[in-house]
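The chain below stands alone, shown as structure tokens; this is the form predicted alone.
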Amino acid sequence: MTGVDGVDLRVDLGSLTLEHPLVDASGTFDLLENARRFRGDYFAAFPYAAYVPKTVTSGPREGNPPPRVTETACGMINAIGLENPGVEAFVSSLPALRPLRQPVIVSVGGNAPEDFAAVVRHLEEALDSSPGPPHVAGYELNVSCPNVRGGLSIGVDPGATAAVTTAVRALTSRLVLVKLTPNVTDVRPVARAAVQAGADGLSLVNTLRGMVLDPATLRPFLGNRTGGLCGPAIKPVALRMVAEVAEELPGVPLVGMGGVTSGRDALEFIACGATAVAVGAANFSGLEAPRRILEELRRECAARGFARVGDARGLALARAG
């Protein structure tokens, strides 16, 4: 058996090499918001091998009006509108975040292939200007919520995210990572158009769509009427389709979310075939869960003898002979 200080927890994301597999999923973990309420150096304790903050878009947006978010049967249920202060304040935010050593990949949004360009040409040219921390390595363009003209998600559609991965490539040489929808029939047609298009990578499942109701009025209770569903309850969703785009796209690095509240939750996504593993709700439970996840994790590899977390990856998609 081998010990549990004895895990070899390191994973290479495309080209970037992360300390282990857990990073946090976007708009889930405030870095500086946690920073301000953890006693001691909490950029020297941050427990994630890369931090994805919030998504970030050309312009300012409100978001959606409250209430914005409830609980629901082993989840909650969110419609924040991808509520942000724009990419020209997301720039002058990047000073605060120098003393983190681990890498950023931003989260990027739009309603079009322009948008995400915008971004992209506008991070691109504030990170040639000033050169040093924070690393940011790279992108995850979240082309999976209902943000497209006429109220579509760009993610449905093998075309529409083929155009955004494309507008995105050809502005940097940084890591590209694209987030796919689980609102679809067949995942798979969407990740290999973005592997076509130029992604490095791809992150999935984002959110499932669905509805709470006030159980007073029988109305819906979010403002925005729907709402993204995360937590537990799609897991079993979020490991088929992983493992989907795994035998479909082998060699794909790839980052699986949807549901991981434990080592073992992280250590199933990488049997079904991810790379590293994004938490999501889990973070909303208390500041020490993703180290708790992590313990967990190095955990569950030395109960199975795995020297490496690596040696688990696609356990899950062998055929029995």
Given for the second form:
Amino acid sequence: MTGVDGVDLRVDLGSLTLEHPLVDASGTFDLLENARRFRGDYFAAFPYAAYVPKTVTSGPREGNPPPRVTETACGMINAIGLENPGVEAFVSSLPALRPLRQPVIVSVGGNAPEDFAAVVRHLEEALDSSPGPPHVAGYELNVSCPNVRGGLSIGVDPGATAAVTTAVRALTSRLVLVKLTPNVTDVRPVARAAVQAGADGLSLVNTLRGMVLDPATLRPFLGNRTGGLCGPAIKPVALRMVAEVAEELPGVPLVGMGGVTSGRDALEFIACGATAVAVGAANFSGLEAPRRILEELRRECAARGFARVGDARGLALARAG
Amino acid sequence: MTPSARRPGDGHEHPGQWAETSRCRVAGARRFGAFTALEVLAPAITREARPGQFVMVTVPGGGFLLRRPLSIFTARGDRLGLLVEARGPGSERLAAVGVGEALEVAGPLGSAFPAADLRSALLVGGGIGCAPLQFLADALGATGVVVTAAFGFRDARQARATGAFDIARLWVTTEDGSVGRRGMVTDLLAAVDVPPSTTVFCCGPAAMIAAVQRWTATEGLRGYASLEAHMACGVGACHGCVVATTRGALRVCSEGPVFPLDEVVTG
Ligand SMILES: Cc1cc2nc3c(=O)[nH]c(=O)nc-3n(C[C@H](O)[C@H](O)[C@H](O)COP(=O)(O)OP(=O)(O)OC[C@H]3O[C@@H](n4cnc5c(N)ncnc54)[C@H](O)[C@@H]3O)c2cc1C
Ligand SMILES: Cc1cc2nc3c(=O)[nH]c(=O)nc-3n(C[C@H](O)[C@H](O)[C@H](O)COP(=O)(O)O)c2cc1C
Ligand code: FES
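Alongside the form predicted alone that was just displayed, please also present the structure of the form predicted in complex with the partner chain.
Following is the full complex, with the preceding chain placed first.
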């Protein structure tokens, strides 16, 4: 039975069962801001299978000087610089997420293992003293932000990535994902190091470092000079990296992302070995984008005769042996 | 629904903001030089819209990842007016939209010009920054406020935009003197005779806003500025649109675009 409604979209991201493969990419979607601007009950309409908020750091961060974003050919560039109010403020905002049925995966950032540990320790203590809802199911360790000083120094180094993962693994039994950067010659050693240090899964990719000039002055446009490129322009790079990691580490759940704007894009990431797929910049095309992408994914599966979305997983990978 | 909520103490208004997208038919498109005045049928938006607010518009035809922020130029009945200046590929496409086409529009978004309890208002606009001031003039005029407007344009071609406006007391300057007075719009301010209870509203290039800020400070006038920033989401999610203010870095799409003039930090 593969009628459009008959497609089984559920996926298991490690120990976490998601009702469908789509999640939001950290930093591109704010549930509470949407709820404030939505006429109905946004929690009931929440389109993603899990909520990944903007990266949280131990202390508040102001972010980079403006300008911070602009459109580029088939994509966009950003240098937000991890602006966020810090873990304490994040914890006090959690009760506002109580009506959320779906799990939350908290994106964590920092410059050293101690920073990541501080955020996770703070959250674990808060969650112990007031266990959900919302259901905080795990963490995504952002070792790959190109827009803060030292942000990439962890994610390009297998040893440093392992150290961050080890520090967090020791503090939690929740799901731990490590988010990888595409700004490396070979992503596989970093991926392997994260998994050997205890990561349950991997997310990839973060943005590609780039630069945009102001056409009038020929000076860098962004306040931070450089930024992170994302959107359809990077999809081929992201697909290649997801496939490389899937072939290198079969069985490790992957959250694929980079330029997903349609259901077909999402299916392509799954064919490259992803279990779940994150939607980033496409959120900026409108509040309705994630629902549309999900319906397109369902139809793509039905049209191809997949009873379960998982039937597509790995179709693009080189066959073993 | 509570379309309007004033947060006490911060001196400007936070009306309802709505992110859902409406598919709107284009009912009018008139060209004025490099400007196009569009009218789209958007009752859900015009019902709620307040002067100073903006909408996020999808560039039709595909090929653009981000929507474009456009000020609400007019809101008359169920017709939402937009004034578009072709400045790059996205705005060029929007300026070329024809009657009968459909546009995807989300809004109204952002903060509004406070329009209550005023007696006299001076509206200062530069180039496309004049756009949000027509809606403000309409709203103030309807409540009997005396409205004077001073608009500055580069040259005669840009000044053709004045044809899209309907403001009785409108002064125009052009930098090359081809239309109205020669010079910058802010040169005109000293010459405009306004009562001391006047509130000043401005929108335009950063240098113009800085000059208006200096002038209102010297004259002891209350003022508000609508600021521009490159945006990604338009709905408070990405923190891509922040500007420096005396209250720290704030989002133009959410805390703005309208800020009290004395909060604006000009570089
Ligand atoms: C609150 C607000 C209200 C605005 N109201 C109007 C209006 O009523 N009429 C009008 O014609 N224009 C208005 N603008 C400016 C308009 O959004 C830009 O001219 C337009 O986005 C340019 O797009 P483009 O593809 O033609 O240019 P490009 O330069 O090719 O655009 C590339 C990227 O930069 C962004 N961008 C470029 N210039 C600006 C700018 N000046 N401000 C913000 N983003 C920019 C684009 O959105 C896009 O993401 C407003 C901007 C803001 C922030
Ligand atoms: C404005 C913006 C802010 C982002 N902020 C974060 C962040 O805080 N943490 C993070 O891990 N990734 C962040 N990212 C990267 C995205 O999560 C995602 O990895 C990347 O954009 C690729 O996906 P996309 O092409 O679908 O946008 C950000 C991206 C954008 C565009
Ligand atoms: S444009 Fe995203 S927060 Fe303002």
